[in-house]
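The chain that follows stands alone, in the form predicted on its own, written as structure tokens.
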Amino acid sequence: MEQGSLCKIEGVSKEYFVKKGFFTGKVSKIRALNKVFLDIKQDEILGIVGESGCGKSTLAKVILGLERPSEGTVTFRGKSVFDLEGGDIRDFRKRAEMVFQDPYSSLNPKKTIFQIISKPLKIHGLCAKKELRQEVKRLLSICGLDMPDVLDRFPHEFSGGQRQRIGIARALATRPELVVLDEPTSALDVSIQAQIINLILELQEREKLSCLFISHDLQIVAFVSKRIGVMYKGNLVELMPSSIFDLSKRRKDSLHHPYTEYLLDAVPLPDPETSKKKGKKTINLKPSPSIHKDVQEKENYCPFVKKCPRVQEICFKKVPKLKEVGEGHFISCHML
């Protein structure tokens, strides 16, 4: 394991098999992840962006051991997550936690807040029984919920932002080293989003957490993350420092994958003058149909080939691999 690396994802692929119809035995294969290489370093927030269905949530589940990959390995502190047994599995569950997207469905409506947050403390024996209520109060307090009678209330008595704070408090109960945040702000109002983001940044610094932050919102990801990975159709097409993932001004010397350029140009800017200076252009995502002749059914080509404005013959012959184009900046593209 590389120095400073907490979790490594090496060549991970995940395939699902789905029946094509109710009255047929035919099965289609869906490749949710395709040979993903990634590492999450200690005390950093790694952002993952991409369109719906690109494999972000599947990657999160594989990292946490909730889904077994079809191929590849996931190691946490040098140990393979899927080779753990007995007490090692229990220890890993304590060290890696998740904050879910929907605060309405991620909390048991039949349990009180005290029961929800104290459960992991009891399972892992992290707190004496007589100290449970005080510890739950402490966790809620650091998450901004220092309210009277909060422990004996039910989830439906709280707003969406408050429920997300409860979810974060539950994730922190086991004192984890790695927290996966799967679109933690997408179900919240804009003003509440800002509060939750500030809370996440404060807790990450205070508790020295490593975080995988998954989101559709490029502005939020650019704000919170130290590094950013861009996914497309289960492939990691670019990995870069957040400093070059600039939404307000596109540096001419910055190289990006064509799909990343498409994402950046799709972000609306609030200032019309800034938008004009940016020189925003629309990327042509429909290359000439003639270039795709006789290659529609092949699978061993670049995943972005059918929409890429830079497509060349080599793009149909093999899948590009991530290559370093700058310090800490990797792009999967034959043309760069």
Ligand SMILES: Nc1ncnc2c1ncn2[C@@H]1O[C@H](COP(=O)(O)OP(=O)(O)O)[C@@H](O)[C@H]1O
The other form holds:
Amino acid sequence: MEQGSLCKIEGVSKEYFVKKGFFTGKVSKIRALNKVFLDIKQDEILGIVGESGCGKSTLAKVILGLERPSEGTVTFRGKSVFDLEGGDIRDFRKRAEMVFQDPYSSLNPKKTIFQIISKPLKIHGLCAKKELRQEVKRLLSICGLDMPDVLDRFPHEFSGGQRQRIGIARALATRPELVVLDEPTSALDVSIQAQIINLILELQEREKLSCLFISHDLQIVAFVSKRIGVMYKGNLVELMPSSIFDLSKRRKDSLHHPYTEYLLDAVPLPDPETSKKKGKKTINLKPSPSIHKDVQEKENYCPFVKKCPRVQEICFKKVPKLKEVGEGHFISCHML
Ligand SMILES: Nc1ncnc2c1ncn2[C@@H]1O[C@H](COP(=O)(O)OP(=O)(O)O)[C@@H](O)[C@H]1O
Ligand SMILES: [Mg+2]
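Which structure goes with the form predicted together with the named molecule, now that we have seen the form predicted on its own?
So here's everything in the complex, that chain up top.
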């Protein structure tokens, strides 16, 4: 059965203008998102992967209505997020929540855990005053924090993993439909990362949440998500079901964008012998100098033109569009 779409991102671009120097009045333009089309379905985890600076956090902010796009629209349950008024804005804030990367700076150090988690409950009038402590306890408990005195303690008394559990409990307080998780495990130790990822998977299934899971780590995104979007310099270059994305077989079985192949090559195989047998070789990101000579990236070029080993003349003429190459699998590359 085709799942319904909860949130639709259509042709979204976001430009930032930054001053070039302190004394010069010159301003340079950064295109953090470039005509992104994406939909987040009900009850799915959609993963977004891409290197630092490719626009992942900007996408998260635009989806949550925290940054207005320069062009394009974001709709949540059919309503434009940027045209909401009054009660509809409050309702949207309740239904769409965020979990931040840094559990150290995202919790107010001066507030107790009870104050932090009960705040959204109070703002949205979701719980009677005398039941607040019980509800906060319940939220912490489903996030794996059951200690008896947890409510009156302060964030600094907890470890990074525990703080991220508190951040997740806070995000769940309003019983949201959509949770955007922006690099939720990047600041944590590897062993703790696995626990938090398992918690996210368990909560998503139990609460039937739609999640946008953002990470620069392809292995984590592939493990967590049902569908994966790959971003490069503000562009969505590939969108695929994670079922085609078997990290051990990968390149033999499926077609990918050259940038995705580059990401795949960067994933270490567990056994060096297997890696030799599979003939794993590193993709060449410094292709023939003749065609790349004096390449200046322009808005009408393919965004990957400077590094692509498959580059041809056409790549300098227009930006490739996403093409369907398999069921639910889209790639933007002129060479496919
Ligand atoms: N408020 C801002 N002002 C100016 N430039 C910004 C701002 N936010 C993000 N950018 C720029 O937009 C690009 C994408 O940033 P971001 O979305 O944070 O990437 P990611 O989360 O993938 O690391 C970067 O080049 C970044 O420097
Ligand atoms: Mg980011």
